[in-house]
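Taking the form predicted alone, here's one chain by itself in structure tokens.
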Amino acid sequence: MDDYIKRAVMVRPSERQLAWQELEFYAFIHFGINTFTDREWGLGNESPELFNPTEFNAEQWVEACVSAGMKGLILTCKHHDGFCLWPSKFTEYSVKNSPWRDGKGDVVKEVSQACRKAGIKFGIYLSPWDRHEKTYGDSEKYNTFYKNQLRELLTSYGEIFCVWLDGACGEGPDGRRQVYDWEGYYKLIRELQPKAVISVCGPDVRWCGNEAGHCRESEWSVVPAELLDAERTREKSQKTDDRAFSKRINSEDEDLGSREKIKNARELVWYPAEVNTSIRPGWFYHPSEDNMVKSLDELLTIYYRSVGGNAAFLLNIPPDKRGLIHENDVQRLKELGNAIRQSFRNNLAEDATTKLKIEVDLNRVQTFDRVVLMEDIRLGQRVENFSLAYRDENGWKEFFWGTVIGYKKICCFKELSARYIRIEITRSRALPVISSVEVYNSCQKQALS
């Protein structure tokens, strides 16, 4: 085995990352200030008395995150207009200064105490860009005001699953360049917030590199470590609030660790993508698109691409004005709970007997679409290539071939009826530590509790 080969086994997640992994669907809310202004990138100038969701119920959110499977949730705590959904002591520009509450509201602690009576995680978002702010793009002084918010929100709402940190960076009043303090900000993290993963400009989880819930055909895990400051640099940020951003695909990017891209990495790290896009065109509610919230098909794709090809899938659900989530995308999280939870109700292969050769006894002929394949990451991620076959009376037969497995993947098909099922790996890195196979047939219809 080459030198490269063997250390990219050696690479292992670290327990933040274990356990962000078998979270596997979450989901970003994005409320603010924008809500108010049917805006999806505000200017840092709207009056703080716009914001005022006279509805506001967080249980409804979480309750709508639930009944689609999901078992987290990440709040933009500020967007890059700066309005902070707690009453933070470094900002007037914040819901204490709104109507809503009569100015003794908290957003972030009524999310964190709806996720957690539901017994889902919650995360934060805190955009590093704040428009307004006037320490931004003097670099040491707004860092602190920074970090000094970052503070507030990692002691004062329980623990926290993640912290997400964009790249987006603008220029501050006259012109002046913001730095921002990414490894000031991660010693922070680490220190008051250890479980916490941080994620895209941050070393624990790679963003997948569009927001159009594009996922890779090959999903590595192990990446050369240059990947880790990829989302950092000025030139990838986003600037400008452009709406074709939210549907660009980097395709270039398609290979990040097969055998050629980590031959010649000087390090390898430990990096796992997640996927993320909007359930609507915009990342912030607009009326107009109540009727444009994506279809089930197009999310059940994007959750079989993502959860089911090695990384973790983000959807975004952005409350309205009254501060609930609007009754189209409510009814379609019911609908993709429910077909993710049908799809996956009958393991076929629980009292299977598996052979040496990775061989499947369903110990009668069944009908299955679905095969589940789970590597154990806690050793490495091994295989590279695999094929599925089944047996006739005519011998085996391929009808699946696939190239990573990681943590999950899901291989979807037509349906066949068989009763033997061989997982063959065809390359590998080192022996394959196959934990999990599990066989469903997701036409199956069940009552639904």
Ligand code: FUL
Given for the second form:
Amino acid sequence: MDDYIKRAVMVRPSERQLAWQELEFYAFIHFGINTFTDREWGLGNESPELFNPTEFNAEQWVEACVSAGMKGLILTCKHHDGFCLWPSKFTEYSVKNSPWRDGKGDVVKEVSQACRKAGIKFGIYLSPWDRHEKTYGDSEKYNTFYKNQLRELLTSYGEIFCVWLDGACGEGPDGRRQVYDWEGYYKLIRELQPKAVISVCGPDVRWCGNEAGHCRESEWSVVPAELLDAERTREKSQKTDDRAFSKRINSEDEDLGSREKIKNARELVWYPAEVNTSIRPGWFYHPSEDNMVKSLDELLTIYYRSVGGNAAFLLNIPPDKRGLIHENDVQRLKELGNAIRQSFRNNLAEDATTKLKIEVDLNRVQTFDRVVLMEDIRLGQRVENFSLAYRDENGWKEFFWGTVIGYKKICCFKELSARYIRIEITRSRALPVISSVEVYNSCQKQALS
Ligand code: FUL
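What's the form predicted in complex with the named molecule like, now that we've got the form predicted alone?
To see the whole picture, the full complex is given below, headed by that same chain.
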């Protein structure tokens, strides 16, 4: 096997990446000042007085997510406009200066509690780009401010499964050029919430590169380390408030992890993909889009391509001015959940006997007397019985019967000559996971150095 392929196979997910991957499907919630101004990108100068949901109900949001089969929720605690959904100590631009609950409300608290109550994970989105904060552009000062906000969020709302770092930035003609302290942000997140994945402009979860719900045909989790560069992700993120971006797909990036792509990579990393898109055209709620909720078919297609194609699916659902998920979205989410549950209700192979056959082609007739088999014991010990066979002109002939394999089984037998060998797992406690098959001739004399 070529060295670079061996190297690629050795790249493994971290514990936090594994836990995240198992969530498969979770919600994005865009809610904030834009909900009340009918905008996608707020300017940062909207009055906090505008934030006033009349029927805010976090449990209704979570219920809708659960009905779709989602296992987590990521909330825009602060979007690009800088308005904070929690009463941050570090700015006046937050719910504490809004009429909602007389300035005593805390959206982050209520949503995180609703998630916990329903048994789903809670994650945060804290936009690095901030159009309100005066220190933005004075890099050091703003980085401190941003880290202070991160600290508040990471210490006051229980366990956080994800910190979603958006690369979007459209700083205008006033030339405020903020240099983000990505490494400093990561360090703080690791310190305060070591189980949380850092997504998009972060090292754990890779943005699929578009907002259209498009997933690559081959979505590799093992990719060149260059893709970890947060600045590179930032470059590709949205830069102007145009609706076209959410429909664009960059086809140059179609292949990230094929043999050709990884062959000359300096380093390879486990960097699995997440597909993010909105259930409506916009990320925030707009009454004019009430009848533009994606169809069940569209959503199922994205689900099958993402969750069913080695990526996670982050579906955005924007609550409306009432502070509720609109009836049309609620209905669609229920339909989606029902369709998924219905399709995967009955596993016909559940009690079936699973037999695994592995055929080895030695490329020419060769003489051998040892076959070495290994199970991937990280997944436990599974094989109970197996047999070995070789093929001659009359077909397959069994010549060895064994019981357990476990970490390693060296099968010793009288030397024989054949080109094809078959390993058949005839009985196992769960789907067998064979990590290695080797064939030797112990009699072959070769000078050993
Ligand atoms: C983009 C942002 O500019 C959008 O407003 C939205 O938050 C989306 C998820 O990311 O980059």
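Rigid core (definition): largest C-alpha set, two forms, superposition within 1.5 Å. Numbering follows the first chain given and starts at 1. Treat the numbers as computed from the prediction; the structure is a model and nothing was measured.
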item	value
Cα displacement of Glu289 between these two forms reaching 2 Å, rigid core superposed	no
